[in-house]
Structure formats: structure tokens, C-alpha cells
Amino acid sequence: MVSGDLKLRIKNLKRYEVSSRDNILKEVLKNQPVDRALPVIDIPVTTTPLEWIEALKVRLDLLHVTVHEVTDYAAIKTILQQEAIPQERTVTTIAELGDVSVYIENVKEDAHSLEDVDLAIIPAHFGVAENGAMWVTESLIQYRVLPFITQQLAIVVNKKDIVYNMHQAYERIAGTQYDFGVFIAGPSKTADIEQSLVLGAHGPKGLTIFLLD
């Protein structure tokens, strides 16, 4: 049972909220300066896609990312099998890799059950050469928390899906549908203790990227 006092407080709070919205908007409208136009963003890219891939590899190296250039999924499987550690929990959201790890698709399990995942292998829509960031959306990972909660992360991206900079990146994203999307650039990290870089703050301690022909 809600006490009378609490009811009154909730009522007050509600009134506060409705009027706050209108008051804030009124005050903002009154005080905002005369219109200033938006700029037209025009940053031409002069380099070629081949150069972008080279730039990406240099950037990923600086981000402590392990890079494998591969021609097909069979090559990825071979590398995974060579590096596989028995008893580790490996999951993937890539159907082609379903026989070297557990393929998760539309699993209705609680996301918390992923807490003991050792390695997750996911695809990316595209990558960005200038900063090493990979664009990943919810539909590619099933669980939003998957690329964060796993101890190690591997991302597969097609070489033809590399752009140079973030302006091109948002051109690609424009008009696409996603409920959640994230740029991932390297493993989780922190330098909060005396500026010493430590990988694996809360998310993955390591990131591997497969660049697929």
C-alpha cells in the first residue's frame, strides 16, 4: 500500500515534470540566439581503398590488435583450431563458423549466461582505416553485451568493407536500421592508474581481426 504522503510526493513530482518541460523549452526559445547555418561538410578523401587497408593494418597494430589476412572461412577455422584451448567456451554469430564454435542464433537465454564466454567471434558491417574502429550492430551479435562480456573477441570483416574515415562511415550508416550499434576500436583498456596502459579493463582483454578477401 502506498502511503498518502508518498502519493502526494509522486503527484508533486508529476506536476514538476510536465511544467519543467514547458518551462525549459520556453526559456531556451527566449534565450537562444539568432539562427546560425549548419556547415556543409566536405572532407575529400584522396587515397585509394588499397591504401586504406594498409593504413588500417598499421592502426590496428598500434591498438594491440592481432590481424590475420585470410581468403575464406576455412582459413579462419584453421587458425581458430590451431589456437583453440580445450574447455574454453567459444561462441559465434557467424553461421559459417558453427562447426568450430557454438553458433548462437536467436537464443532466448538470459544475457547474463554469457559471463563465462572465453571467445566470441562476430562479424562487422565495415571497418574504418583512420582509427581501427569496426561497426557492429545488434542484429550481428544477437546479444548486445556479447562483445563486451567475452574475455577475448574476434571480428571478421571483408576487405571490401573498409572505409577511410568517419565521414565515409556515417555515409554508410545513414538510412540503415539498428536498435543498438557500436564502433569497436581495439580491446577494452584503461590508463587510469598513472597513465600505464592496461588491456582488459572491463571488456575483452584481446581483440583479433580477420580481414577477409
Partner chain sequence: MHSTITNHADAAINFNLDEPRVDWHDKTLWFIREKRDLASHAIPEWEQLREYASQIKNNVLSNLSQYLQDFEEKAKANGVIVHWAADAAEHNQIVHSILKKHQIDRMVKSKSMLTEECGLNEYLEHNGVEVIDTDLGERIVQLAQEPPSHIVLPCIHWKKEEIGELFHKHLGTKKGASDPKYLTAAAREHLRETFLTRRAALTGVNFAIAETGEFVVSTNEGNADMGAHLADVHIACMGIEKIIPKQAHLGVFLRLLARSATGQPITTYSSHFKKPQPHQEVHIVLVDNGRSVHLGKEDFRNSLKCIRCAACMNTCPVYRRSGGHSYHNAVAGPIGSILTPNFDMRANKDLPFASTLCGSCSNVCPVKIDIHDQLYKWRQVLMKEGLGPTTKNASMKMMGWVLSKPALYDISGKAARMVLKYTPFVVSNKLNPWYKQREMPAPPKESFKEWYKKNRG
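Under this definition, the rigid core comprises the largest set of C-alpha atoms superposing within 1.5 Å between the forms. Model, not experiment: these values are computed from the prediction. Positions refer to the first chain, counted from 1. First, how it differs from the form predicted alone.
A displacement of 2 angstroms or greater separates the C-alpha positions of residue 28 between the two forms, with the rigid core held in common.
Having gone through the form predicted together with the partner chain, I am curious about the other one (the form predicted alone); can you provide its structure?
Just this one chain is shown here; partners and other molecules are left out.
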């Protein structure tokens, strides 16, 4: 049984802890830094969109990404059919490719049904030349898990939708609300163990980019 004296000490200690916390928070609130305007970042871009495409291809090569320049979806279909492996499960969220893979809007199951996908083909809103990143949102992929659970990932992006750097990228997405969005740059990789590069450590083992005219 706890004595009355001990109960009183515990009560006073709790009161002291609450009081100390409140005092600390009050002092923090009184000593806030002065608000300052965000800096204006104006980095002039002197290169042309055609040069951005070349810069993007160089960056993607460094990221171990396979790149195909194609003129239309028919060319993408031809490449997919040439590289297809029997019995592999391929899904897409691009209606134009629904006849060479399972169009995912026709998959009336939950995300768990995607656990055995071998290749997922998705579109991107745009790509970034300086780092090879592709901006993808949930509206384009239907299931958030799709680009990460698949064994191989292919992304289709229009050349006209390539921006030069991340400043332009953030200008492009500013003011728009997204439930989910992600920049994807290359297959997952790690070199933590013995400095040996391993691709597909925690996501797709390979990434292919289709640059569409």
C-alpha cells in the first residue's frame, strides 16, 4: 500500500513536471526567430530542350536505366513483344498498351493481387534532365505500390515533358494537390555491403524509360 506521504510527493512531482514543461514551451514561444521571406532562387537555364533530352539520357545511363527513343505506342509494343518472356505477368496503366499487357483498370482486385507482377508499364507526368527523375502520381498508377512491388518497371514519358532541373520541376507541380506523388530515378540500389553495387535491393531490379516523341 502506498502511504499518504508518498502519494503527496508523487502528486507534487507530476505537478512540477507539468509546470516545468509549460514554462519551457512558453519560453520557446517567446523566443521565435523573426519571419523572413523565402529566398528568390533564379538559376538561368541557357540550354535548349533538345540538350535537356541528351542530358537526360546521359544521366539515365549513369543510373543503369535502359532508354528507348520511340515515335509512338506501336514502337513500344514492338519492343515489349520482342523482349517478352513467356508466362511473365505484365500490367500497365496506359490504355494504348492494353493489348500487349493487362490494362490495370480491368484488374478488379486490391493491391495484394499485384504481388506477382513481373513488369509494370506506367506513364510519367514529366522527367528531370539533371537527375533522371520521373514524376509519377497516384492518378497515373492506380495503386501506389505498383512501381515498387514489380520486378521490372517501365516508364513512358513524352520528350516535350522533360524539364531541365528540379527548380523547374517544383514550379510545374506547385499549387497542385496530390494524394500521392513520387520522383523515380533508376532501379533501387545499394552498395552498403562490401561496397558492392546491388540493383533491385528494395524495389524493381531494372528500369526502362521510353522517351516518346
